[in-house]
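What follows is a single chain, given as structure tokens, in the form predicted on its own.
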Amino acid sequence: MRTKAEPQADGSYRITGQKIFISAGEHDMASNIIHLVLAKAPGGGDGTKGISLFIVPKFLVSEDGSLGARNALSVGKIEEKMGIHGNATCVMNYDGATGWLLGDLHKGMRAMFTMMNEARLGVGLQGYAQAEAAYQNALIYAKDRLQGRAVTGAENPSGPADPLIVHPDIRRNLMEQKSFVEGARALTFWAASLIDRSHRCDDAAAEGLVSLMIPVIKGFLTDKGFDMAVAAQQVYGGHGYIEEWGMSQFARDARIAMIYEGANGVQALDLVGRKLAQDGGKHVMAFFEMVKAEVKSHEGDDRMKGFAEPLKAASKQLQQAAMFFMQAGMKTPNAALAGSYDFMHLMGHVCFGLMWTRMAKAAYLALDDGAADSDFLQTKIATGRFYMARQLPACGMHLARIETGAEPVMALAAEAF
């Protein structure tokens, strides 16, 4: 907010001032790099809504496209991270620098919440890619590593023991990743043809459905990815904390996406404080219309039911959730902030649902057309009868909690803290 753009007579800004958390802010791996600045030009007014987005680049681009002069811009210093090392976190430091307007005069935050969308997306997608990577590893160790015997009787008799996977609370580790995984994918996906729809068909629908998911798949998906990464080092016991293995990695890595493009916390509060209530609600409205059909789609098919009944029930609790904060959260704002992170979390374990419903149907369907893949098809029905009867049930928990308010919250002062 301090960082000022003086403009000058060539239509350019002078850019000064410091700016943090600046991912790649320096490396050697292009020519050139382009920095997006926010800064405050003359006559913006105070708050967010008077800053202006700008252009600044290392090198001074000349007409012909060849790269000029120094700009004057440097690395304040690199940050020590937990994880991420790949990828140098900067302070940058902008002495005078030379940027252009992108975008309208003090309509910046306007600008850069064109690419929030997207970059939220592409979070979420990394917290469950750090799951996905770590889960691979975590399924070879547990079919590689001999330990302990089958309580049913020896499945590895030659050997000196059987490999971990036998074990039923190691098959319930790993297919917790796994349908977590394999339900992340879905709904990253869903939400990505749904930008697509809203960008090249104009689609206002697409467009506000998926910005009523984009603080459910940023902070669900990271939340849960960390866990799943954390569950995957869990396989290997203590060989899973040591750093020879590289599990730990994973976790280090995973961390970060729960905290930036906007901390988990405040992904809640968006959800409950702005996107429910957007358009007068009629974006949540058509989610539950939309699962409610995706159910009615399924009467009479008893195939089905193991993931119509369980969604249906799920969706009744999100819904539940949805009318306390309306009715307790005008009298009492803090009832519903106590309660989003539960609700984003119910939310996104409904949007799960829905997912493995629909890829639950399609298997059936690729089966009954004698699809050669049976096995696959067959698998991926039985890791979606995992979520729904494993996992789902967690949303009575959020919604209990939910259901609580705000006192059990905000009991204690400050000062007993």
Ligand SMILES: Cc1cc2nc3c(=O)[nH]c(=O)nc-3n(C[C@H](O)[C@H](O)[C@H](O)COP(=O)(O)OP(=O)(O)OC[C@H]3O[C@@H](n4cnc5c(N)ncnc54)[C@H](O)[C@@H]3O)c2cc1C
Contents of the next structure:
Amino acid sequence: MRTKAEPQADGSYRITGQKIFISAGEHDMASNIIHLVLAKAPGGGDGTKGISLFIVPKFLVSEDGSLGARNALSVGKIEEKMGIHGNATCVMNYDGATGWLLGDLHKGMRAMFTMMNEARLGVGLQGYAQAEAAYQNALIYAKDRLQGRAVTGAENPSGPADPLIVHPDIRRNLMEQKSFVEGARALTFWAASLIDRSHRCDDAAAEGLVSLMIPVIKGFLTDKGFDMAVAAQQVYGGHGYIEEWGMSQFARDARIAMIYEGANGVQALDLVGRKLAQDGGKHVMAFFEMVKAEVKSHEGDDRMKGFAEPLKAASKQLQQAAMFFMQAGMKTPNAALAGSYDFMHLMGHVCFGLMWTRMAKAAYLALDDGAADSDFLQTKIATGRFYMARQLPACGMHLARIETGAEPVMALAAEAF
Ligand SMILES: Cc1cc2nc3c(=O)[nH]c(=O)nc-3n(C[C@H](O)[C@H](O)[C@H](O)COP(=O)(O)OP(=O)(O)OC[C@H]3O[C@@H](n4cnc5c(N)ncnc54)[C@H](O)[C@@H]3O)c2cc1C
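Since the one above is the form predicted on its own, can you give the form predicted in complex with the ligand too?
And the full complex, kicking off with our chain again.
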């Protein structure tokens, strides 16, 4: 907000100020780095609304496209971090650097928001990608490490012990990871297809739906992605804590996804404070209708009961929470904000319930058609059943918390902490 842009006679701007936390702000992996910098140009007024967006290259580019002089920008510091050591997080100083306006003057926030959906989807993907890699490692370890005996009788009688994977609690852990990463993959692909539809087919409904979904994908997938990276580390016992095995790196690297591109608390705020009411609540209503139609489409299909019924119940809980916000939130805004984080997770679970219902149906249909990869399809169905039976019930807990409103959260005066 303190970075200034002064207009020059040739149409360019002189950019002066400092930016912190700039990912890959400096490196030698590309011949040039094009910085997108928000700065205040004269006449924009106070606040973020009148801010403008500028292109500020590390090297100025000549008319023929060749690289010219170095621009007046430099790295002030490279941050020491908990993880993501492959990415230099820089303090950038702009000392009268040459920049050019991108988009309309004083409309920089809007210009920046055009990349927001994609950027936040990308960070959501980072969240579960860390979990996926950690899961693959944990799975190998669980099959390899011999420890204890299966309670139902030795499964590796010729060996000194059974592999970890025989133990129900290790199975629980692995199923939580597996059902998360597969559900998350489906959800991000779906959101990416909605973004494509909104860009390429001018599909306003797809755009509305994905803008509702983005804070959920960013917040839920990165929170759970971190939890799952830690769960995978747990499978290793003590070796999970030892650097040699590499599991702590997943946990350290996954942690940032919960923070950057808007901290997850701010994603929840965006969801409840902005996205729910956007366009008169049209998009959230469309989401509820979509889930309802999905549930209805499985009526009379006994195989799908274990999916359609819990999805219906979870969706009702989500609607009840939204209704609570509409009624209580009108009177006491804190009541909605105190429940926003739970709402983000509640909606995340419903989205996963929807994805697993669709995946299970697709798997059943493929089995009916005599698909060759029946083991894969049966595994898909069983993994989905686990999610519906063991993870979806979290919706009830989130709803119960939401309905307590602001009072338990705000009871203490700041001095009492
Ligand atoms: C490694 C790293 C790389 C980064 N890369 C980039 C980059 O390339 N480009 C870039 O522009 N930025 C980058 N960032 C900045 C990053 O996006 C911000 O740090 C992040 O969005 C959080 O903002 P903040 O640090 O100002 O925290 P704050 O906004 O101070 O938030 C602190 C806490 O308060 C909560 N909070 C804040 N406001 C509210 C509210 N109104 N209601 C409820 N809770 C609230 C938040 O959820 C959070 O838990 C990077 C940061 C890091 C650490």
